[in-house]
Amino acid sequence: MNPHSAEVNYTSQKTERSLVVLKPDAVLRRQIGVNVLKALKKLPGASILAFKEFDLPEELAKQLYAEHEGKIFYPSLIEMMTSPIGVIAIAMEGPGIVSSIRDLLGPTFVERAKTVKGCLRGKYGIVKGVNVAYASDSTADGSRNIDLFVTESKLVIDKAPAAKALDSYIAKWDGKFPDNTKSMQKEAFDVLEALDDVKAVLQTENRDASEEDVRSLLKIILDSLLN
């Protein structure tokens, strides 16, 4: 076997661009966000083109997730992404970067991601789509996403300041807070089981109730518990 074969394959890959957005769960959980950024930075040949912390406007979130409009989880997805916690947008460039990032993150749903050894969503995601990060799913999507964020959120493409901003963020928060993901995942799973039990009881009280109505009442109950 040629010891340089892997290098040849790597260098022959086409340079691509991808947008990664750290979701509010990775921003609030400081060490988790740092861990994800450190892993992204280590991808072979990766360059950081832009780095920005900001609150994601609703219209921009809707454009980012336009393909999911009309799906039952869409409203809660938009609500999560526009949380006042904020997000971090990172534009990246490198050979085969789109698939490299998606492989690093793993499957979208945390429960499935936990079956894939080493992927970030399995290691750090909490439950379902609360999975630390969004990433472009194709080269065309990567270019489109970056153009969208440049236009709508004034994301600035400038390698040197972007790399410095990412490194400064890591230096600011690395080691300052613990990584309690396993406890978070367990507690979230317990809550999910409890919600399923409540849902089942609700459905015995009105078997004609729609799935949307039951979910609406579950959300009302959760909001009441939090307030």
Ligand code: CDP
Second form
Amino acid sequence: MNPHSAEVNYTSQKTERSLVVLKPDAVLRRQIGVNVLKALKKLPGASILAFKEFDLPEELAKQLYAEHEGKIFYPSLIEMMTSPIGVIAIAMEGPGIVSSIRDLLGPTFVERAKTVKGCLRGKYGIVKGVNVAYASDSTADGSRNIDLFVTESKLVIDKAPAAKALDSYIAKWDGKFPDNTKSMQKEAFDVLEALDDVKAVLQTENRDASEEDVRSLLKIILDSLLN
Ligand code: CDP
Ligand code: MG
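Switching conditions: you have the form predicted on its own, so give me the form predicted in complex with cytidine-5'-diphosphate (CDP).
All chains and molecules follow, beginning with the one already shown.
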């Protein structure tokens, strides 16, 4: 065998760590969370290091997403991640696990992910960035994310109990509730279209209004619809 190919193979198979955080859309919808957990478990050579369901503190959400601070979607991202629904953090280890998890999830936006066959965000995400899970995007990120959760949220790295906790979660919820993702995606898309219409109308009512002001009024309307 060519010694170089053995070397390449070895490095590409290096054991890595990754943090996955099931977002509230995959925690409230139990069957979705279960399907994602089953898919993660099936990744070649994957082992579960830690498993924890909890409410993500705001500080921790901000640290996890520090790179996005200041972007327009950042406040709603933090709001989503700190929802009282909670999240599930899963620390994983395995050869090439960082990219295999990212590939399994697929593109960030659900609409884009729906064009990639079989990826979890396309199959189970609801709309736009409501996309099932966070996953570390580099090996350095993986180690850093896990250390952060161990320090800040007392995530415990202990393989046997973690694998058991994940299996118990699957056993508890599998088959108890339906997966209605297809209709959810359609309903959410209709809302998105309706919002675009409302936005366009608002813009005709004051051509000087900033994008930020229009978004602000849209949010007021949406909040009042929910109240
Ligand atoms: O999650 P991923 O690493 O694929 O994407 P990101 O660019 O790091 O963004 C982090 C998260 O912010 C996404 O998963 C979305 O939930 C959210 N996001 C959003 O809502 N709108 C955007 N324009 C970009 C990201
Ligand atoms: Mg990211």
